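One chain is shown next in structure tokens, namely the form predicted on its own.
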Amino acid sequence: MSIRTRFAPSPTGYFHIAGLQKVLYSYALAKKNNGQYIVRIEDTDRNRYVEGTEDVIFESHKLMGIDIDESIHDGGDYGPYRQSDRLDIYKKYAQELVEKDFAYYAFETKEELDEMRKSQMDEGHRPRYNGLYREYDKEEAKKRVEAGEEYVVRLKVPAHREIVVEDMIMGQMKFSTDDLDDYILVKSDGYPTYHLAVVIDDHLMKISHIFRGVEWIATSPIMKLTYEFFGWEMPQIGHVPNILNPNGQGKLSKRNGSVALSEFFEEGYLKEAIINFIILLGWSPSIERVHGEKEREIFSIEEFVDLFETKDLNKSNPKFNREKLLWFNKEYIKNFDTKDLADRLKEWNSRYLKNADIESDDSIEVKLELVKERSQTLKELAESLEFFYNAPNKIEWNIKQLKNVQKNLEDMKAEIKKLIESFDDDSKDWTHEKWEEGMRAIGDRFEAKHGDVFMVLRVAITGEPFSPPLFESLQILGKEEVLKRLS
């Protein structure tokens, strides 16, 4: 069987980072089995549709480096790949269900439905559709439809049946049809609901495996019934647990920090770190398949694809640990080839920061070697480089914290200046030993701690008490710039 998976987002806003988990599982399963990964736009909920968010979906895939085999942009043999372009298809299949007596037309107004629910609740019952039009004469219903009367199409759910769904993640799940409603398949505006469209699209697009959130578990029996009524085989399905807020309370939400994938890019996270972090929120490969490395945490997407098996997916709800994501990002920055890191930083800068100094810096790799061990994000990298381009115009740190320095500060600065002036103009002729020996001698002269003397120079040059290696930074800045900043 050909493995065909899909990601079917609704263009209703930003790309939630939790959605990336379904993307990665779907992509990995397809690619491991030489299959196809499809992106289908599910835009039938016109009330929630947000203009421009289709572009966000595809831009997010591009930024993550995830290739799409079929979509509205990539073509394919099973389009259209946007649901609003498939309305005639849904109408045809909805009519087929009505003809086979697996669905029916219903004509209640919104007011009538509201009154029905209110009456049921007043009597202490769970509100559900009362099936008024379930056995309505089919020919009479057709006449009313042809006359232009507003209607919906409802699924005729059989009574007293057990529906069994085999889930790739959750295992076997059983449902009673007595707990189900006659779900709407086609709304009064002519658009299909999720329950109808997803079944038709997945069948016609030959989707073999589906990953979706656990919030959709309750609709699984409806999906299976609809496949049964059409006489089609249902794809294998896996319900992915929700990613929780860091405190474990509720689904990951914006109240607890960034959740849009675009925000993480803007904050300077690398795609490799994001992918690595997300896959480990719900995937635990066996030790044998990662060559006995119990504590291994770093996986490339290629390794993930190679190792991926649905049996390794977890049932429990993971917490979104932002500190762990930051750790992953720092590890990737630290271990990146410096030239590649420079390219990534410049690409990020051109998209978000637009710092002309970074853009035009031909020697940025030398500077990155000094700061990449200390930085957790591309944004922090850019901030760490700032002192190379611009002298600090405001010293945030209080020099008075250093004992035996404030009373001799001007004299000490003069001595440091003499030391720097004694070096040749070519900074390459400065030696670390000569420079450090001179600085220590100044400290001895003023009976100050050596570290305090170095701090005076560090703060004057960078504006901060913590900085990249000082001597190497001085060499990059050059004698003239160092003297200027000391002044």
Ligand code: GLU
Given for the second form:
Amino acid sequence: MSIRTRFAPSPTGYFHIAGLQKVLYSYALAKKNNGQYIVRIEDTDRNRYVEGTEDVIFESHKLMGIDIDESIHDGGDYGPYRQSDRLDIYKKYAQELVEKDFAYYAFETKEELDEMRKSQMDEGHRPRYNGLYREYDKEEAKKRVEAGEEYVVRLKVPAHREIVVEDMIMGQMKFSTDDLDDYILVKSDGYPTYHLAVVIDDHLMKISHIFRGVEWIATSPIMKLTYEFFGWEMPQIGHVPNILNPNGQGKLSKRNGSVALSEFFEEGYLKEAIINFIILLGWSPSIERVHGEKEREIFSIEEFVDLFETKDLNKSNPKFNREKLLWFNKEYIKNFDTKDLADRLKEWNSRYLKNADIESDDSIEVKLELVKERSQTLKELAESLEFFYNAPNKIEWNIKQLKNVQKNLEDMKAEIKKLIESFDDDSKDWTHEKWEEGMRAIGDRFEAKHGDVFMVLRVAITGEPFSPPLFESLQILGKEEVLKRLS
Ligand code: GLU
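Switching forms now, from the form predicted on its own to the form predicted in complex with the named molecule, please provide the structure.
Let us now look at the entire complex, which starts with that chain.
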């Protein structure tokens, strides 16, 4: 059997980072087995539909470097891949269920439903559909439908049945049909509900494995029943646990920081770091088995695909530890090939920052060599390059800390200036030895530590008491610029 997985987002506004986990697991399972990864747009809930989200979904895949085999943009043999373009298909299959007596037309009005709900609540029961039209005359129902009356189609859930679902992550789950309503399959607006569409689409698109969020667990028995009624085999299913807020309280939410994938891109996270972080939120690889290693945290997407097995997916709820994500990002930046990092930074800059200095910098790599170890994000990287392009407009340093420097600052500056002027004009002869020697002599003259003398220069060129390696930075700035900043 060929492995076919899908990501089935509803275009309701943005791409939540938790969605990426399902994307990655679906993608990995398919790719590991030479199968296909499909993206299907589930837009049947017209009240929640937000224009433009489809683009965000595909753009995010592109930014993540995740190739889609079949979708509204990639084509495929099992389309259309957008649910609102499949309405005729759903209608046909809903009719089939009605004809086989596994579903029925219902005509209840809003008032009737409200009344039903109210009386059940008054009696202390959980409100549920009372089967008003379950045994309604079929011919009569058909006539009313044909006459254009508003209707819904409901699933005829059998009583007292145990439904068993074997979940790839959660293990065996048992349900009783007595806890299920006669769920609506087709709404009065003619659109199918999730319950109907998901089954038809997964079946017709030959999906073999489904990853979806745990919030859908309760609908699994309905899914199972619907498959049974159609006489189809249900794909394997795995419910991915919710990612919790960093404090472990509640599902990851906007209130605790960014959750939209686009925000992470904007903040300057590398796709490699985001992917690495997200996969490990629910996957503990048995790498010992494969690589003989016990502890390891850095995984490329290729390695992930290669190692992926559903048995390594966890049942427990992971916390969204932002520091950890930052750590991954820093690791990736630090270890990135400088040329590639330069490309990434420029790409990011052209998208978000639009800093003309970075855009036109042909020798950005030499600078990146100096700053890449100290930046956690592309944004920080851009910030730490700033002093190469522009003199600091304020000095963030308290000179009072360095007593002998404060007393003699002007004289000291004059000496440093003289030292710099003694060097070649093209600053090619700026060796560590020459600097050390010159700066030490100045320190000795003013009874200041020679580190303090360096500090004067450091602060003059960057505005801060910390900077990337000083001499290399000075060399990049050049003699003229250094003298200007010093004065
Ligand atoms: N459209 C559903 C959602 O966005 C997908 C659930 C599923 O993967 O089956 O949550």
